[in-house]
Amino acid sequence: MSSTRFPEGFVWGVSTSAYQIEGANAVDGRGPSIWDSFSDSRDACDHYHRYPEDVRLMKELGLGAYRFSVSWPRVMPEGAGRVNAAGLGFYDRLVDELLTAGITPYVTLYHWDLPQALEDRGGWPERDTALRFADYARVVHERLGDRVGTWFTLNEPWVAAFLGYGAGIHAPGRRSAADAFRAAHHLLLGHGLAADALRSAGAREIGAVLNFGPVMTPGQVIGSARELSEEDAAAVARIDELMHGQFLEPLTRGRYPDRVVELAGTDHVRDGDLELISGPLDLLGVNYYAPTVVQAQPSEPADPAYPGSDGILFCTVPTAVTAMGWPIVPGALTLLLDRLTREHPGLELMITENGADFADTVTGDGIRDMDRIHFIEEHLRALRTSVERGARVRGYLVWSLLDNHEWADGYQRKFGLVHVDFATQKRRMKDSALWYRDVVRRNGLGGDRPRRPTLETVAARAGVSRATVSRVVNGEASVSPEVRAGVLRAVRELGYVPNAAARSLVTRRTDAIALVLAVPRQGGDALTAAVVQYVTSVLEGAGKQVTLMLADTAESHRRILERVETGLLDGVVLLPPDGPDPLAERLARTGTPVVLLGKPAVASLVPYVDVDNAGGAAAATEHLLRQGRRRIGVICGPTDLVAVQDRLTGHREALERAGLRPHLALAGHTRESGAEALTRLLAEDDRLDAVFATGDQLAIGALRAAAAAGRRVPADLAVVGFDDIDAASATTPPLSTVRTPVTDQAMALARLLLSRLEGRHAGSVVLPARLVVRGSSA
């Protein structure tokens, strides 16, 4: 076998599901399903009306195999009981026209569409869902089991399970622990059911296809050969075992990790469903699209989709990335088929799904997405590397034939070989289809590599010469209008991405430095204050042009990625809005050294300067309770914000240890809001002895309410808030309060930028936060 070609005989297909893809969603007697309610996939694609041509799509490419969903409501509209024969033959239409076209059906008979009549009853944390999942699958084989030889019981249960009924992003939209954990093992007991059931009947293989992220550090994603720290270590193998050991290792060694049944308990789980859920599986369909890159991070709260996550970081990384931000690391998808190959010998897998999101380029003679193709071709190679090791993969299947409804993103997202027009159904393949095509024809990769449209490919398209394409790209003001106007245009319509070559005139560094702020930022104006003069001063004195700059709108932010990307620009210290921040990820992704203050709203690895919130409202808590309050109220400033978020967990985990709970009163920003809900604090228990306030205002505005209510402070009521402004000590009391190092952060961030500039190992920066305990609590 060369190094580019596949085994005699592998399989290559594509991937779909029911509800991304067919609409008719109200036609021929389909029930309603839980993703009906939670989102609107209109006519989706339309594949109900329209399969024959998509197979049809599928005999061009020379595709061998074809995984779609069975829409469990179109089927049993109800879930129970009632068979609807109008869906069940919508099923074997499709089957017949696969076997004519020579394309081998593989059916999933649970991609998340559960009926909604049966969500009604309680869904997957019920066990009666199970049983009637079981009754589903023996209605559909007994229609197409004497054409269909693979069946797949379930999609990706820990999706639904955790995502569904823990996170609640996904239908149904629930958030509860215990109900993801008791719907993870009932999906699994539905499988064991089905399987039984299947097998009975005479089917010929049966599998389930489970999601695979494999599990690493920031340092083992770019590659650092440093070994794990203890804690690392342990994040890695926690969440390892809540994603992947919780699903594999009951289907194929008949057990839950311990850590699991510590979490989940064992009252759902009843005698013999093990051995039912670990019966023989003979196919294990594998989804890959990036790893779950995690550190240890003592403060850091559970992520609701993993509960018992807590103390645990989930981190973006320094990589390429999808149009979703998903990060792309081919070499991961090789370490997760030799581990199972490793530790389960003898199972056969099959990449079920694998494939990407991107912004492609649609043009009159064709569809640029030539991301997509390097994405499916590195993964391509990465699968060759461990076929070649040994590992016993059957197929490849791309996710997806058809850009579709991508669940909660809605129609935004653009994972398909063949483009849809929404508007009018109309199909046309992209240049990754094509590309594909030609895989599927060699049985492997051919020997050049697809390349990108270059320099002179958009040279020759706009008709001028390489050295003005490159102006243009740089963002020069010497070309004209008319030039540039045109050049873009062939930008546009080759797809042309500007690298390194093309960003020529510019790669000499410029000691050119943006300090960005975004605004507003909540009671920040002494902070920022300070960032700006010491930054500054720091910077300058290193011999930086510092350049202050405005990140407040859409146009602002693309001014500000523009001159990065042309290297006008050697670094940025970026003062982020409150809440989520796309241009920090952006900035990251440019390998421009970036700085940000506070610690941001979605886990980064962009290196940030921040105090310890967490701890310093633990302080506080602490010192309330050594002063023997025991009915602590906390006023909470909005919980969107990261730092008052970190206050609420220290303050809680402070009560926890001591054994008592919080008492909370949600506010906004202001003195106002804090009287508010003091007021509300006070009437819901009248002996409440202290409160904590999560910002400086909201305590002042706490002090007023108390004196209106007649409560002495601090003999009746003590009051602690975080930030120590300047009016602190100025109340009457005196607050107590946790001041924040203003000026420490400022050089800090001055000092983190300047080692990064100098290519210097440089991660976060936390500074401790100092409790000052004034008359509001003595």
Ligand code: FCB
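Residue numbers count along the first chain shown, from 1. Each form is matched to the other, and the largest set of C-alpha atoms that superpose within 1.5 Å is called the rigid core. From a predicted model like this one, the values you see are computed outputs, not experimental measurements. Compared with the form predicted together with this ligand:
Core-superposed comparison between the two forms: CA of residue 704 displaced by 2 Å or more. Residue 543 shows a C-alpha shift of 2 Å or greater between the two forms [criterion: core-superposed Cα displacement of 2 Å]. If you fit the rigid core between the two forms, you'll see the Cα of residue 190 move by less than 2 angstroms.
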The other form holds:
Amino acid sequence: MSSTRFPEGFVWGVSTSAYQIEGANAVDGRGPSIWDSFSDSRDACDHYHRYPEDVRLMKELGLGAYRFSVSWPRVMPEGAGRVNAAGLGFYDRLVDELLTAGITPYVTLYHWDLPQALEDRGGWPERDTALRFADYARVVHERLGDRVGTWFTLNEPWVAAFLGYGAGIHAPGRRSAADAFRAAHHLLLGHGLAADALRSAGAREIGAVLNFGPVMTPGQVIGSARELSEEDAAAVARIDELMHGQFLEPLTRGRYPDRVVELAGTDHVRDGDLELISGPLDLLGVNYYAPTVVQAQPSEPADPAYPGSDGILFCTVPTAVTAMGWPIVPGALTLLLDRLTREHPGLELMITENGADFADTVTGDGIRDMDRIHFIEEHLRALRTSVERGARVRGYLVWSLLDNHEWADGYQRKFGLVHVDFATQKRRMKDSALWYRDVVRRNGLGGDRPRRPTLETVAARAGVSRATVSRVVNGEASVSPEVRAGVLRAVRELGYVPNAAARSLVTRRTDAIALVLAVPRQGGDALTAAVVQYVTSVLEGAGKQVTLMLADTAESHRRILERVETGLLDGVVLLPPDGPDPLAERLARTGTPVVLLGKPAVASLVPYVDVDNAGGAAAATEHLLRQGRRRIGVICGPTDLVAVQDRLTGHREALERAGLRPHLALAGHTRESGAEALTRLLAEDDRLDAVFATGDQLAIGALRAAAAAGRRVPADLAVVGFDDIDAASATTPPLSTVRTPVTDQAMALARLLLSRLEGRHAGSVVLPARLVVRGSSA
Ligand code: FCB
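What would the structure be for the form predicted together with this ligand, rather than the form predicted on its own?
Up next: the whole complex, starting with the chain shown before.
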């Protein structure tokens, strides 16, 4: 197998689902489904009538497999009892059409469109629904079983149960954790009963499709490798159990994870259920779009989609995202497949969904969707890596063949390889479809990676210089109307400019903001996560498009500056690195509004948001003085950090006011270095009675060293830190510290940029830092 080819016989195809494409909701006796009343899918893609054309498209693409779902209410309009022959007839014709085209059908029996009649009788929280599902499965198999070999019972039962019955953002829109857990079990039971029925009826292979969103911390996603804190590791494990273990464990090992049992109880689980659910599984369908990014955050309330998730924050991460806002992390697919292979070595896998929502550029001679090509290409590389390492993956199905009705989001989402004009139902292959056809033909990727159009490509196409293209994109008047028109045509045809920026060609405003995250940044994970989250939501709420960009190399600095200079960005929120930062000043010189998190090292005109580091340190020191402590040491983090310098200044000034002088031990960032620093301080002054550390990690290390030296905290030695990180309240005794308002900083940053965008000269913001007294200095 060459480095870009897949194993012989690898299956290539696409996936769809009934409700999202069929339309014809009230045609030929179809009954209502829970989604009919929850969203308006109108005629969707009218695949019900246009399936011959859609099969023809798949044939042109050379696909070997098509995964579609059967609509339960089309086959059994009341969910139980009466069978609608016309409905079954449609799938019969579809299967024949596929087989004639040489395409293997993969049938999903339940892709979320529960008959409304069954919901009226209680839906999935009721056990009876599982029994009715098995009846329905039998009916479909009876009709199609002679030609369909592979049967997926369920699609993404976690989504059906927890978004439908827990969070209420999918049909039927209920919000009850208890109902969601019951629904999950009955979906699994439905799988077990249907699998059993189909197997007895002679079905060749049976599988289930699960959604996988590998659970990671922001640090793991952006690859700043470090060991997870205990709290973060626990947060990851909890979400992983709810989303994956809750389904995978019963299916493959006949048991629920302990935590799920704790949360859900077992009243609804009867003897024999788990044996049924864990019957043979021939194929596991893996749907992968994006990782689930979390970190521990004690004050966070539970997310109703994940009952029991209090204390866990779902984070936005500084990676590229799709139009859906889902982070693009192909490497997580490799991790996922490696893990499944390790933990379930016998199980055959198939990527049953992977794809992305991106805005396409529709032109007279084609539909440009380079982002989608890149997305699929990168995920195929990730998949290829796992296959090479031994993952048993039968095939890869793109979500989706057509632009379609994306559930609660409606028609705005574009996941198709094929563009659909919903007014005319006209289908047109996008560039990604043609590209995928080549992948299928070659059974792998081409040697050359598809290239994104650059300024050079546009210039070559329009027959002008790079500078001219740049001038046109900048909206400069010095270009003749003919040249301008030619450049704009090339831009459009190549799909060169991203959507927000394309608008700027007309309005000269992009409404695009970059949130630039420099790395490395020390000790501010929670703050970074909050800034990413709040800045994004405030600015998006104000109609801006926020792009997250990493500034970690000279090349990335160049790219960011180029985007600002060519007018593709209206503003920048910059989270600078530790130490000197040339980017802020260079950005400021472009005249584009820029705001900074944290006071810059060198005095600058760029406005920033910071906390009152000096004031916080002074408050901590005065608190120690008020207790009568006089032999106070200070453990000081890296002094090239402006925040550390300010904290040291605040401490020194407070001491001076009391007629004392600082007693300093220098340290780094870690607990170990805090411990070492305290040991040094004690060696220098055996009667030291208090210590202030410029960061909580250092203070936690100091607590450890104090205990090791036999000092009682706070009786012999009081300890105060700074930052109020999550671990501060969990030490023994709990650590006194200075709290910096995380959310307020993030909000202030967003507001500051908005005022700047409106042309107001809002200045820097310094927020108060408040002393939190706990046991270590009480
Ligand atoms: C999956 C669903 C599929 C589609 C994609 C985008 O969770 O199975 O129907 O909505 O997401």
